[in-house]
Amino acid sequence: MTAQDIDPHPTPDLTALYAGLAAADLQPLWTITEDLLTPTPRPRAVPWLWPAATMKPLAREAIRLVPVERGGERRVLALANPGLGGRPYAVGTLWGALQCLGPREVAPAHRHTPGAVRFVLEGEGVWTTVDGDACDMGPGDLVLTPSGQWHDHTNAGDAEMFWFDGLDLPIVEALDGVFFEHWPGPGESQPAPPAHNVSESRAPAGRRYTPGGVTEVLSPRPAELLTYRWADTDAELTRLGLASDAPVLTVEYTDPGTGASVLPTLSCAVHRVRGHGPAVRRAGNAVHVVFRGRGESVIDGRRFSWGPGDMLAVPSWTAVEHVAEAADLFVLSDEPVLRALGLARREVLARPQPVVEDFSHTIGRRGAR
């Protein structure tokens, strides 16, 4: 809305007020309200999915025309959402990414205050040394980088490794925290640790899935266990399956000392699709992964079909509802900063999401929206 909308015929004083506003570097909030009160959130992140068929190719050809070395650090894929004007983000407050290492490379080591997590898609022989703690890495396990600790990545095997990379870098971005760190030597890694896993052998005993995907707990640190597997995650839903006969299962990765999300800002979680399972919205962003299975997903409305190494967007309160007969799904959410903040809102549906656009077959061609 302008002033011109308010008053179409102002008089000369009122001109004047509105020019000398503008000279100020002010603006009148009756001109503005409805743009920064709205009735439901407004993400300028539009609900999209980028294919593993289109990504891997081209992350292949990277590794073959792009070294790791310092300089690189880090040969990345960003999911640059359409809504986004350009920004290398996948949704308004998250950075999700394919990353790729070839047979015997090693990243250089650095740190940085946004927070990231590892979810791997494919590969074997590679570990991620976290503050001194090599941590092994195979298809479907969570690796953890908290804020601010050194990480390197060696691959010490003969084929390429895929992940997915998650990052809290537009919250800290937007707080103006962003703060980054080359490893200050020798060498550009950390020194080989005499034993992988530390983490593992020394977590506290405690609950590292919280059954239905939220946990109500919140901590300012992350997780001391830094590394959750496959098989775990695996033989938790699994457990769940027996009892019950819901279409989506989910269970969420928390702290087993605390039971609080694995970091302060970031959720992980794991969506099991058996079914067809209910349109959900949540105040909030998401990034869901498919681990493993095919099926398709209605955001908003817009369907997409989906399979093994897929990413989908799913902006800040889009109805999103699954379905598949078997498939896993890691999702990642800024979740635990939307509950500190007492904003955190979810609503079930009462019914499916009607389809209005199918992006099955056009999803990956420059301009599909």
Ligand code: GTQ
Second form
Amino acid sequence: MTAQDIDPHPTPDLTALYAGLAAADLQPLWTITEDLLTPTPRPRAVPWLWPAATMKPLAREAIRLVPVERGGERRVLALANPGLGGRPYAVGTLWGALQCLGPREVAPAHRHTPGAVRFVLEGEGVWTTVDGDACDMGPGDLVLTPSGQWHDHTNAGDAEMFWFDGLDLPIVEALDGVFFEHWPGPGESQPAPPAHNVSESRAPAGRRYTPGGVTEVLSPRPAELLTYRWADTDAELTRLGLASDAPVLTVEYTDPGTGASVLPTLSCAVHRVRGHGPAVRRAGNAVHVVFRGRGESVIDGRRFSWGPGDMLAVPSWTAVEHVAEAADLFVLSDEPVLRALGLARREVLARPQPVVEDFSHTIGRRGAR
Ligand code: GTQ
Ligand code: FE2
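Please give the corresponding structure for the form predicted together with the ligand, as opposed to the form predicted alone shown earlier.
Now the complete complex, all chains and molecules, led by this one.
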């Protein structure tokens, strides 16, 4: 609603008022309220899918052409949601990316205030050193890099390595809280750690997974446990699956020391899909990463079909439903932030959504997998 709409025949005084406001860097709420106080969230990010079949050949070319050294830094392909006007964000509040390392490559050490999680898609012989602890990475493992902790990535093997990176960078940026530092040396990496996976053996005894999702806890301290193994995640889902006949099972990774989400800003979970799930929408954004299996999702009326390594943007308050015979999706969301601020909302819709646009053959199946 513009001033012109409100009053199509303004008096000279009224025209002068609007001119005076603009000249004084003031905006009258009555002309802008509909874009600000929307009845429901209006994310600029759109439902989207990045196919592995498109990303992986480009990642391989990047391995061939762009060395990972100071200057090249990390070899990361950021998901840039087409609704976000060129910003390198998967959805409004979340960074999502495909990171890859070639054989024998090391990505230089650094630290930053945004927190990160890595969910491994394929490869072996790689570790991320987090404040001196070398966290080994294998397919399906989740490795945390909490805010402010030094980290570097080492591929000691002969294979290429691919993983999903999730960061709260857009949230920290919105708070004008981004700080970044290169490792001061000596060398480009932290000293070679004497032992690997120390955080796993020293972690508090609490539970590492919560069926459905963790409760209203904001973690009071950085996570001590930095790695969650796929074998444990899978076992938890299998146990849950035997006790339930729901078409979608969910476990959220849990900080065993506090019972909270893995990072103060980020929730990580896995959906095991084994049927036609309900249409669900929640306030807050998410990125879903296919780890295993093939299936289809409808997000706000757009249908996408997917397979291993594909990544999906699920913007705030868009209804999402998944259909698969047997598939595991890693889910990254900003849920802890909404919970901490009393803004969390979730709704299960009564029936499946009508498919308005079918994207399953346009972007879901480009090239060979
Ligand atoms: O691996 O440290 O996707 O600093 C974005 C920023 C990964 C990393 C990203 C980062 C990293
Ligand atoms: Fe980093």
